[in-house]
Amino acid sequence: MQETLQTLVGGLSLGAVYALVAMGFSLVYRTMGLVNFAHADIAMIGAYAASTFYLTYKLPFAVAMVVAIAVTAAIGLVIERVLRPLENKDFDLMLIGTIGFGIVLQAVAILIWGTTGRAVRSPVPAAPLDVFGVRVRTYDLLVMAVAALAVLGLAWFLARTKRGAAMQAVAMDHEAATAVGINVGRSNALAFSIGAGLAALAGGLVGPMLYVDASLGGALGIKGFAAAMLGGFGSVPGAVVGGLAIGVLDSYAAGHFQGYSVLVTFLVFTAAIMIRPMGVFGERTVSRA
């Protein structure tokens, strides 16, 4: 029993970390139609970015995840302003256009940093602490509740803030918004630069937990995706709990099948799509009609 409950932990821990990504994917697909493929590899560069300003300049570990999620933010922000002519025009060129931003920035990733990857040591002690008889580390303990105040804090702003809620009118209809006179270009660089912040604040969080090397993007990517699909891309609540449901999914599958757990993890994946193609929550994103 106490074996399953740590790994219902880490599970968590790790499924906290894919709702960031996913969060993103999901922001950024409801306010403007765009599956955004180079989402991974901001992960990557914010990981990167993290364990740099972390481990080579001292800062301490808070001060540099605002520091990588403030870079990667930036990079979100170019990325849209450099495709928005495109928006208008040839939607599958934005499509084709992220994926090749994607392979720039491993392309400069491995530029800057080279091909040897790095371990982050933990900001926390690492002695585990015993809660009700369950042995847990206190860092998952920490990227959770970083990753429910980043959840908290999105909830906030789409549903108190003038700039969260012309976003959501975005979402449900870019004509109409522009009508109204709101900006949809401001709203769609905001939704690329915060989707690009969490996707940081997920790279930085993880970089502790696994290796920060060029390929961390990929492993990301494909979890933050597949959360994504399960809980309903575009919506952010369905992000959440398909994160934290593919992070609990693939901690078991890795105690009890090891080798296969990637495997095991996407069969299960792959079976509740088809009898739930929409997610968990449905599809939510702009019309393009």
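Heads up, when I say rigid core I mean the largest set of C-alphas that superpose within 1.5 Å between the two forms. Everything numeric here is computed off the predicted structure, so don't read it as measured data. Residue numbers count along the first chain shown, from 1. Compared with the form predicted in complex with its partner chain:
- After superposing the rigid core, the C-alpha of Tyr57 moves by less than 2 Å between these two forms.
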The other form holds:
Amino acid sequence: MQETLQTLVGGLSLGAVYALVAMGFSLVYRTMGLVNFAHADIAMIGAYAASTFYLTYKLPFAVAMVVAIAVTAAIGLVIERVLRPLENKDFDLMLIGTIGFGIVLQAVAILIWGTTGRAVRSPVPAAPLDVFGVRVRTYDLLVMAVAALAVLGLAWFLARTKRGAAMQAVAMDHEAATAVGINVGRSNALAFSIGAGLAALAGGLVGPMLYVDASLGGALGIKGFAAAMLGGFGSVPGAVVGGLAIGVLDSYAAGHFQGYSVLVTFLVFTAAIMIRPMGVFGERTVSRA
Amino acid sequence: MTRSSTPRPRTGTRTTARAVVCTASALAVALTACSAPGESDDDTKASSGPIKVAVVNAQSGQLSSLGDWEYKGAKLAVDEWNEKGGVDGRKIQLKLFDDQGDPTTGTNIARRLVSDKYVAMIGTAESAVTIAMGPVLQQAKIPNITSGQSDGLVALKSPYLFLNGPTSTTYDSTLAQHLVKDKGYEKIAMITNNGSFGKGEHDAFLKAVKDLGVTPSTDQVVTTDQKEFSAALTKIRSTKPQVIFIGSEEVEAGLIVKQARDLGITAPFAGAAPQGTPVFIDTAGKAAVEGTIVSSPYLSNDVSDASKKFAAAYQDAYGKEAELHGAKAYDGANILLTALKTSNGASGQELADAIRDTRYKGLLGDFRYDESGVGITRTTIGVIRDGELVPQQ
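Right, and the form predicted in complex with its partner chain of this protein, after the form predicted on its own?
After this comes the whole thing, all chains and molecules, with the earlier chain placed first.
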């Protein structure tokens, strides 16, 4: 019992991070119908930026995170700007463009920070809590709280603000949106920069849990992408459910199948996608390809 | 919308296309090189111009820090020889190839080494990559001094493959002896990964402790890209071990130790080379690794005059502190260069024989190669105290 609960707690903390990554994937997909393959590498840049401001420039962790989010949001704007001429013209080239950007970002990271990564010390020094024999790291609680806030914030933005509503309108029918005076380019740019900011949030938060190096994107990207698929690509609640599900599934698979855990995780994932191709909260309306 | 210039994405596709063409032509060149057997035998003594030696190691990806250390160590040795005039008045030309820690990339590089007529290869630090490259290099008779330590390297039985350090069996039988005989531990838990290094460590350590009559309290296997170890560590905790053997690379081992401490596991960890590195210590945190027992042929830069001299030269050249992997590659490069000197710049079979005959007193110990390509069969036990690896008292 204790082992089961401990495994659950461990899975949930990384699951919260996967949920954040999945949310960024989903937001860009929702507004542009585009999978941003550079997303995971933006998260890696975010992790590096946050760790640099936190460890090298000695900023408080929260401030370092905000700066990192600003940096990646700017990168998101640049990517959108470069891809914009292709919008509605060559969709495949846009996809390949995002893959290219991912490779460029990895190379840039190695140029700036070198090949050796860095370990980030936890900003919460408090000892783990002991709840009936199950140890809960205080930093994990912080991560889950921040992720929850980000989810609520994004949901509120999409549902309650004018810009959010405009983004939803663009997602449904960008020609009609243009006709009523919505600037589609600006809406896409906003989606890209918020998505990139979410990536930095995920990367920055995961830094003290893992180890920051140029390959971090690979570790987060595949699970984050799977989480987005499982929840239903384009859905915010889906991203949360998918992220937590992948995190927990991964954790239990590791316990029961040891060396074969990755295989088992993705077999279960594949089966789930076969039963429900659109994912748990998936809808089929968003497709601008 | 009117702008039609699309610089970035197109560059992307063009580079991919070019890469495809390059790979294809490289393959073609390699194939022609292979189809002319004996070609490399003909010029066993090209006696003018620089001697071409390749360093193959990961410069990107998760194993890049390993590759970086290895390259620095090998380059230091080569620079020292070149300063003294090289081998027989010929300079040594060192070129670095990035294998990304990936066996497939490594195999492609091996073909390139053949077609570009490299005399010898230093690296890689990854046993799986070295094993993948082995057959190509053996066929072309290019001696390879690897930093890998897997027993799978020995199983390859290539007369052109030499290790610059001990094998996993040496590391782990020394460690098992220490834990069981010296410390009297009976409850030993194991956690290893299923990669080539981790699997080698798993098998070697398990055999070593079983030979001493101890069965591990639990034997947990994780994957190489796993980041979260609650399940395995909770099981380990429930068996209340006196010590935990860890067989995985630097970063993952660091994460395991960090998470173990968070779960309230206080038993010390024990392991081989990766557990003595700064990356392991940084990842886990200084407090978490206190008391870790490490089996290594090179514990610190202060053990001998030779290691002090090496560490000072390393510091001068790179502004960084030397460590085991740099020292291994430095020894390996020196052995190769000594063999080149004694054989008057030979290559192929002759060079391999010269390496096998080389008796070298290195930083890791006294090298004497046997038929299997292993030159050193001893490690010493160290302990991490205050974030530094120090010899066991």
